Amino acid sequence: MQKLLGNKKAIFLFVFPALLLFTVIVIVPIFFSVYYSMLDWDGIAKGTFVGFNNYIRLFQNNTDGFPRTVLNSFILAILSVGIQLPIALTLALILAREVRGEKIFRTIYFIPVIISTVVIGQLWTRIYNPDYGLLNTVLRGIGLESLAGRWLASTEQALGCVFVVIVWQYIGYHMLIMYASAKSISSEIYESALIDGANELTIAMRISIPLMKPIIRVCVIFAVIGSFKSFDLIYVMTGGGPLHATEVPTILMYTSIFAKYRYGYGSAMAIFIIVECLVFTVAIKKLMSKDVME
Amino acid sequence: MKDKKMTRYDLKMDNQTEFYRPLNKTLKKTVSTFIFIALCIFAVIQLFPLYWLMTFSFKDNYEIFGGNVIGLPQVWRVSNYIKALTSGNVLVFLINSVIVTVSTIVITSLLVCTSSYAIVRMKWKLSGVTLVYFLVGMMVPIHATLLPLFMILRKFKLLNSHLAIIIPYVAFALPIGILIMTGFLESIPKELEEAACIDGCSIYKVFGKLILPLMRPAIATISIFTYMSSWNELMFANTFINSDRLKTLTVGIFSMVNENETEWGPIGAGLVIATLPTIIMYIVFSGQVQKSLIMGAVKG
C-alpha cells in the first residue's frame, strides 16, 4: 500500500500538469502585472522603468477620471450592501420558514443568476431604450408619460439604472446563500422560541440573523468585491458612458490597455483593484467578526 | 360526540390562555397571504424581462416597438431564429461555445481528479503546501492577469484560437475544483483502496477503475461550476479572440448587436439561443446547480 501510494512517477504525472498550467496562467501573470505597472510602456517599444509614477498618476494630476471611476464602484458597493442585501436577507428568511411554494420561488429567484451577463445586459439595454424600450412604452401606455426617462442615455440616471440590473441579476444569489444558512438553523430553536411566545419578527431579529452573521459577512464581502470588480454588465450596457457616468475602474483599465495602449498605466489600475479588494476583504472580516464576538 | 370535541377545544384554549387566539389567527393568515402575494410579485419581476425577451425574439420591429409590446407574438416568426443562426453567425458561435465549454469541463475535471487524488491520498512531502498553493488561486481576480496573459498567448502564437480561452478557463477553474474534490475525497474510506491493493492493482488501475467512478458526484458539481464560468465568460473571450469564426456566443452576440442594431427580433433570437442551454441545464439539475453554487460561496 505504502509503495503504491508513494509512487513518485505517478504523483508527478497526476499533479504536474495542473501545477504547471496553474502557475503559468494564474500565478506568474500577477508578478508580470506588478512589473508592467512600473513601466511607461505602449506594448511595442521597450518600456522604461518609472517606479511608482503610474500609481501616483492614478490620483495626482489625473486626467482620465480614475478617481471618479473608483467613486462609482464605491457607490455601487454601498448600494449593494444597503439595498440588495437587506432585500435578499428578507426573502431568505421568509422562504426558509416553510411558506407555500418555497421551492418554486427559490428556483425562480435564482434564474437570472445563471444567465450570461451579456444576455442580461443586452436585454436590459432594450428595456431601457428611450424610444422603443419596454419601460418607457409601458409608462406611456399607463399614462405616466412624465416618468418616462432617457435612462441609460442620461448621465444622471445611468448609474442607478445599471444598479437596478445588478440587483435584479444577483439578488437570487445572495438570497440562496442566506437561505441555505437560515435552513441550517435547527428547527428546535424556532419551536422553542415560538413556545416562549416570540413572534416571527423577533425570531428573525434575535435568533436567525445573529446565527447567520458569518454567512451575511460572506455576502457583504461578495457584494463589495463584486462591485469593485464589476465589468461585464456595465461594459455591455453602457461601455462606461454616457460621458463616463457609469465608468468603473475595470472598464477604464480595459480601455487604457486595449484602446489607448497605455500598458504600464493600465496595469497599475489592475494592481490597484486587487489591492483594494484584498484590503476590503480583510477589513470587512475584521469589522464583522468583532460584531460576532459581542 | 359533538360535546366532547367542544370541551377538548375549550381545554386547549384554556391551557394556552390565549383569549385573542382567533384574532391572532386571522391576522396571521392575512400576513401570510400578504407575504405570499409579495413573493409572487417579486417572482414576476424576476421572470418578466425573460418572458419579454422570449416573445420579442419571435416578433418584428413593428410589434416590439408599439404594435404589441408585451403580448404573445401575433405571428410566431421562426424566421428570426433562422436569420440569427445563418446570417447572424449564431450557429457558428454556438458551436464554438460548445467546443470551448466541453473541452474546458473535460480537461478541468481530469486535472482536478488526478491532482486532488495525489494531494489527498498519495504520500509525498509537499502535498499540503501544494493544496494551499492551488487554493490561493481563488483570490486572484482575472483582471490582474489579463494583459500578461495576452502577452504570453501572443508569444506562443495562441491568440485567436479556441485554446487561447480554453487554457485560461481551465487554469482558473482549478482552485475551486480542487477545493471541492479534495473535500469530497476525504469522505471516501481508505479501506477501499487497501482492498484493491491486496488484489495487486497498479496505482493507475486503482485510480481509474476504483476512485474515478466514485468521484462522479463531485465531478458533476465541478462541471456545473465550470460550465457557468466558461459559457458566460466575457473578458478573456473578448480580448483573446477577434475572428468571427472563433467567437463564442457571449462575445459573438455582443459584436453582432453592435454591428446591426436595427432589427431586434433576430438579436432576441440570438440571446434566447445563448440562454436556452443554460436554462435547460438549470431545469434538469436545478437542485444540483443551487447546491454547487452555495458550496462555492461558502467555501470560497
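Residue numbers count along the first chain shown, from 1. The model shown is predicted, which means the values in this text are computed figures rather than measured ones. So that the term is clear: the rigid core is the largest set of C-alpha atoms that superpose within 1.5 Å between two forms. What changes on going to the form predicted alone:
- For residue 25, the Cα coordinates differ by 2 angstroms or more between these two forms after the core has been superposed.
- In a rigid-core overlay of the protein, residue 15 has its C-alpha displaced by at least 2 Å between these two forms.
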Contents of the next structure:
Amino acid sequence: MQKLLGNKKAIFLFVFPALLLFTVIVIVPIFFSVYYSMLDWDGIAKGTFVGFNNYIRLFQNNTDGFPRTVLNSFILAILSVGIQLPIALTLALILAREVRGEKIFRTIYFIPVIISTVVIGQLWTRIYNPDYGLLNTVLRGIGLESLAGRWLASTEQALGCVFVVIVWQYIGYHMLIMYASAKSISSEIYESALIDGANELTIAMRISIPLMKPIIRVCVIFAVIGSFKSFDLIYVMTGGGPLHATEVPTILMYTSIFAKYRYGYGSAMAIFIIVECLVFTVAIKKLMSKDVME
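Pass me the form predicted alone as well; I've looked at the form predicted in complex with the partner chain already.
Lone chain follows.
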C-alpha cells in the first residue's frame, strides 16, 4: 500500500479521470462564461465585444434590479447562519447525548433533504395557498383568521415564507453533519465534566461547541454559498415574484439568458455569483480559522 501511495504514476492514473471530468464540466464552462460575459450577444448572431460593460451595467444604471437580487441573497444568507444553523446545532447536540429515539429522530429530520426540491416547492405552495392552504385553514380554525394572508403574493412576506421552507428542507442536512461531529467527541471528556459538576448547558458551551468549530465553519460556508446560489426552490414557489420580492441573482440570470436572450449580460451575473461564493468562502475560512486557533 505504501509503495502504491508513493508511486507518482499510480497517483496520476487514479486522479486524472476525476480531474479531467472536473475540468470539462466545471473549469471549461467557467472560462467560456468569462468570455461570453464580455460580449453583447443574444446566443444566435455574432457577438460584439464590449469588455467589462456588462459587469458595470450590473450595478450602474441597472433597470433589471440586480442589486435588489443581491440584497435578497444576502438576507437569506444572514437568516440561514443566524436562524437555521443554531437550530440545527441545538438538535445535533441533543441527539448526540443519546436521547431516546435518537435514530428515529435523526432519520425524520433528514427526510426533507432527500425529497425533490420541486416536490417540496409544490407542497409548500399548496400550504401557503390563501384559499385552501393548510396554514390559513389552521389559522381560521383556531380563531386567528385576522392573521391569515396571501403569503406568497405579499411583497413583505414572500421572502420570509420561502426562507421557512429552506430551513425546513436543509436543517436536517446541517444537523446530521454537526451530529456526526458531536458524536466523534470522546465520551471520557463528557464524563470528566459531569464528575466536575458541569451541567448539560455548560458542557455544550464549553466543550462540545468549541471542539465542533471546524465542522461549524463548514456548515456556515455551506449555508452562505447555498443562499447565494439558491434557485430551484424559489423558482418553483414564486418565480422571483411578487414584484421581484424573492428574486435572487440566479433567477435573474436565468431569465436574462433564456427569456430575454441576453447571454453576455447573464454570463456576467454567473461570473459575479462564482466570485462572490469564492470570496465569502475564503473570508469565512480565515475569520473562523483565527477563532479556532484562539
